Structure formats: C-alpha cells, structure tokens
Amino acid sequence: MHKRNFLNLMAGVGLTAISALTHAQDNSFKVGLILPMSGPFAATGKQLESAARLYMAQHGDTVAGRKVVLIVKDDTGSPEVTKRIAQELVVNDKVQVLAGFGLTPLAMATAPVATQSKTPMVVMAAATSIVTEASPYIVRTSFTVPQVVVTLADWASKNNIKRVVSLVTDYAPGVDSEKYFNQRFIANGGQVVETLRVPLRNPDFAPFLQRVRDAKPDALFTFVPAGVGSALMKQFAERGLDKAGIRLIAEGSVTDDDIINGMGDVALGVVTTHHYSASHKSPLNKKFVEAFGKANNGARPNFMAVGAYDGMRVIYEAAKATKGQGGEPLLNAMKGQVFESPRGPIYIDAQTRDVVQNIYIRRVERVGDQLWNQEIETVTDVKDIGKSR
C-alpha cells in the first residue's frame, strides 16, 4: 500500500474503527513481529523470533479465548521497509500489537504508525533512550544504552581506569553510549582522550584501533551492535592492543552470548555491563537457556532473545487482563507489569513505559571448554538515566 493511500485511509475512515470492526468478527489475537531476518543483522532477527516462538510453545497459542497468531515479517534492516510493513500489518492484517524492532532506526520509523493507528508497539531490542518518547504507544522490554554504560563508567572509575578512548558505532545507540559513558566517566574524575565513531555498514575497525594504540589509554571503551563484536575483538588482537596493556571495557553487545565462543582467548578478562547473561544463575534462567537450546540446535540465547521472550510475556498478560481487547486498554495493561524474567526481576515503568531492571558487571571467563559472561557484580533496579533527569 502506498503511503498516500495509507494516510488517506486513516483520515477518511480511521484505523481504530476498522480494527474494532474486524476484531469483533475475528476471534484471533494477532501480533505483527517485524524483524531483520536477512542482511547484516539477520542473527538479531533469528534470536528474537526463536524466543518469541519459545514463549508461545511454553504458554500456548490461545489467550483470553483468542487464537494468538504471530505474523513474522522481514524488514531487511531497512527503516523504509519496516514502516511499510507496519502499515500493511495494521491496515491489511489488523494486528493488535506491533513488536520486534531489532535496531533503533527501525523502531523510530514505525512509531508514527503506532501513534496514528493507536496500536501498542512492543520494542524487544532497540536500545536508544529516546525510543519510548517517539510514540505514547511504545512499551520497551529490552534495555536502554544509558542504563548499561553509566554502570560501566562507575565501575571503571573504581577500578584504576583513569584515561580512556571511546570507540562506538556511528548510529543512535552508539552516540548514546558515547554521550552517557563519557559524561559519567568525566564526572567521576576520568579523562576521555579521544572519541571515535565507526560506520554502521561494513565497518573496518583497523584504522580506528591503530589510533587507540597510539593514544595509549588505560582502556578502550566500546559499543558495537550485536553480532559485530567478533570482528572488533579479532582486530583488537591483530593490532596488539591487548599486548600493549590496553584494557577493553564494553557495552555488553560486544561480547554477545550468541558469538562469544568464537572470539577465542583475546576475549578472556574483558569486562562488560549488560542486563542479561546466559550464565545468569537463577532457576528460571537455567530452564530458559535449556529450552532455547533444545528448540534451536543447541544455540545459546542472548539479550535479544530475553527481550523477545519477556515482550511476549507482557503481551500475553495484557491480553488476559483486557480479555483480548486491543488499543488503549491493551497498552494500559502493559504498563506497570512486575515479574521475574530469566534476566532477573524487572518491571515496566507506568510513566515512561520503559523497562527497569538489574544491570550486571560481567567478566569473560572460560568454564570448561566454553566462554561465558560471568556476573561479578549487580546493580539493582536501574532506570534509564536519559529519562530520570
């Protein structure tokens, strides 16, 4: 459907009225899951879809007497494609929920569609602070970059790291990482000697890492999207930064559970902060990791997976509370949910619609023949500092 036709339809008839009429005649509860299933971020989409399907397998495909229909669409990582798919899901498929969103630009592109159609939108992956402010219909079950990097800056300041170089991927979460880490690290008395940004598409880290080596900091602070950390780690070793005594500290996507085993010994000792580790020690997480592996040829769930798993939980519980209603009642039932996740205790802040959760300081360690992000410290009930000012 062309954009002009879509807008005309909304203006002339109203998407809410169409949805209400259709849902009265249709006993299904439809979730449109928009993911990057092909292209450079396909691994993200695979983790999100696998976890959403696992939740449904464990909790049934019926909620409030309605058949849950998961409609999975590949946006190829393109914001233009994401927005078009969202429009089609709302207008043609009459979904009650839009969900997924593997990258911030994809969530931002969809936000106006959620607002105009009054469709709740569950962001399961995108982590830029501003995402939930893009639409009053957005609820987030992933994490926010400031939650993670401010915790890391505090840890670095307490662990004899005084001079850092910041290296981030040049898109919204990377810019957030740079901003909030640097602000907190400097406020704690540290020095950021250089800030570097790497292109999102086809990054070559080598020339940037050479500049890091030349600057001779105590540590390199870095953020790259999920799945890209292997290339960064490989080039970090090739450039000899580890042998030069430069520590690597990072936002947790860098040592993503999905790829960490392929990094080798260079990853050992790397300290990161994040909201989830597959090695998190709780009975619920043990069951989650085992079930995910069994359903996915032994694969390890990562932070994307837990965001989707918990996102489906939020959707199911809201649908139960509203007896399958969509729109505003469904959104309101998502706000304020408090529950135990495989990652630990979390809740959805009723005012910001953002997730509040523990953030873990982790160190890469070898356990048996595998590498794991082992939790060494926990900071509880962390809100998004981007919204707490």
Given for the second form:
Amino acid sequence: MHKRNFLNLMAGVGLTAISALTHAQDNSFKVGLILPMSGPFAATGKQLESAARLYMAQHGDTVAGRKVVLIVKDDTGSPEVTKRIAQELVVNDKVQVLAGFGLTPLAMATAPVATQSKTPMVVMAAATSIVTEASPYIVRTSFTVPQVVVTLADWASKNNIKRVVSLVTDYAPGVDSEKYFNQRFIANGGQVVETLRVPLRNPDFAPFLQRVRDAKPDALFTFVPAGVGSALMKQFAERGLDKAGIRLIAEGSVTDDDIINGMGDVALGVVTTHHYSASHKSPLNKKFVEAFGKANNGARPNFMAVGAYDGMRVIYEAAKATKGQGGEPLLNAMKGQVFESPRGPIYIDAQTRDVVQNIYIRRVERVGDQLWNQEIETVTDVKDIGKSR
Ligand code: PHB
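One more: the block was the form predicted on its own; return the form predicted in complex with P-hydroxybenzoic acid.
So here's everything in the complex, that chain up top.
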C-alpha cells in the first residue's frame, strides 16, 4: 500500500472512531424550539422562550439521565423559514422534539416535517382548530379558538347582547373565531349584522371601526392575535365607539396580559373568554407568576407563556416515561397526560392530541395601579368544538 493511501485510510478510521465516540457520549435530549423572536410577533417568542426556560430552571436540565438541550431558533414569523429550520433541526441536530409555533401558518408549514421524520411536535401557541389534524405527530398545549369563542357567544346571548358585528384578523384563527362565534351566537337567537376582516400585516383598524360605529350593534365581537390588541383598543376609543355605547367583547388574545397595562381605561369592563389569566387564583399560578416576573424583570406571563411552560411539562414527563427514547413511544407518552397547570386542570386528549381545559369568562378590572383580566365565571373541561365539524 502506498504511504499516502495508508495515511488516508488511517485518517478515515480515525474520523469514524471519533464520530462513534461523540455519538456514544451525546447523551443529550434535544428540543428544537422554533419561535418568532424578531418581526411583529417577537413578543410572543419572548414569552414562550422565557416560560420554557423557567420550566427547565425549576425542574432541572436532566431527564431520564439525559441532559435536556433547548435549541432556540428565530423563525421571524415566516412559514418558509420555520419549515427550513425544522428540517435542519431534525436532520443536523437530531432533535427528539420540535416545539414552539407562535402562529398557525408556522405550525401548518412544519407539520409535514414532523410526519416525515416521525418527530413529536408540541404546538405551544398556534390555536386554529385544524392544526392538530395537520400531522399525527402534533400535540397541542395552547388552546383552540373555537373552544374559547363558543363560550363567549353563550355568555353574550345570556347578557342582553342581541346584535353584534364581528371583526377579526384575516387569517386562519380569525376565520375560526368568526365562524364559531357567529354560528353559536346565531344558534342562540342572536343577529350578526356585519362580518369584517382586517389584514394580518400592518392592520389599520380605523375604517373598519367606522363601519362598526355606523352599524350600531349592541357589541363588537373581535379577535386579533397576541400583541395587536393595543392598537385595536386605542382606535376603538379614538373613534368614540365606547362613548356610542357599543360594548366590546373579545377572544382573550385581545386583552393579552403582556400588554393590557398599556391600554388604559378604554379596556375597563371589556369581557373576554380564554384559558389563562395571570390573575387566576390558585397557589400554583401565584408561584408561576412570581417566578416568571423574577426571572424577567417583573414581566407578567401571558397565555403564550403558559402554553410553553405546560409544553415543557408534557415533554419532560413523556421523556421520563420512555427513558429518553424519542419518536412514536415519546409521542404516545405525551397523549393522555392529565395535570394541574397554572391555568387550572388540563389534559391532552389521547384521541385528538388536543388540549381540554377550563374556559374562563373574564372582565378587565383595575386592581391597585394595574389592569387584570379577572375571572368571573368558569366553564369546565371544554373540548375543541371544531373537531366535531
Ligand atoms: C394563531 O396564529 O394561531 C394565533 C396567534 C396568536 C393568538 C391566537 C392565535 O393570540
């Protein structure tokens, strides 16, 4: 054998040996957390990441004898970027779990990657009903928009609201909100006098709110995604809708705990339904809110945070049950988990892989110098009505 060939051969053997060694030593359990960390939905990414890190800080970074490694990636809010990052995380980083997904289109774009690679995908934020049906590997720990808005429609019908205008952001969860709220409200005997949709990117609410004012409904029903509620609320006041006696009722993302304090008096009395409020009265939530604030300069966790915190719980407990094994066994161990969340009792329906939880009717009230979504009624164990379509 020529000397050079021999050296090449030895180098090759060396590389193989090194790679085998690294593999054997790579005793990590990797979670790829894909979030909008820049762009218009960066606040969502920040809430999700902070809560995932809080869970790890409280529960340790070792599970089933393996070191949990959280790989956080910025998807910029773009579906194409989210999908590409998911592919890289699966192929290059060999993650056991894909997680995050701040918006429905991001979850939908990634679903085929989860299916093809048989990687469990924990949806911690996206809330359109259809999301869990996009891949059998998806488990959801956030909420579903239909779950929330039908509860609000029932409340509205019982509280002297007979005519509404609906105003939603024009993308999947907005369309779900419009469909399921309006359907239920009409079935209850109410009237929807106009249905309006505003664009997702750079929405200008003014012309839409003028139409609402002209239609003079008893209430405006609205959905906008987390972070966008401040702009809507400001315009609602500026256009004088509150003074005109039009009540505002909304899917709970509108009075997002992260931004509610910046909304001012116009938010007072607004009734929403949602699965989580930072003011939820339970010892577990009190601890969660305090610990989140301590770790994040006094910030208040919102419903995005609780989706990530519980998502990490689902991942940790599943990894314990499978002793760190991934794929199908890990997915199966996520299904059917029942536990107390800071939001209240929840479970992951083993059939639908979707979250079943209490939905709270809340009213914005001032307590001391802060605004809170105060829970006034609870509807227990609500399933996603979208699944029975
Ligand atoms: C979604 O895109 O599914 C979504 C995002 C933010 C929300 C609610 C739903 O507040």
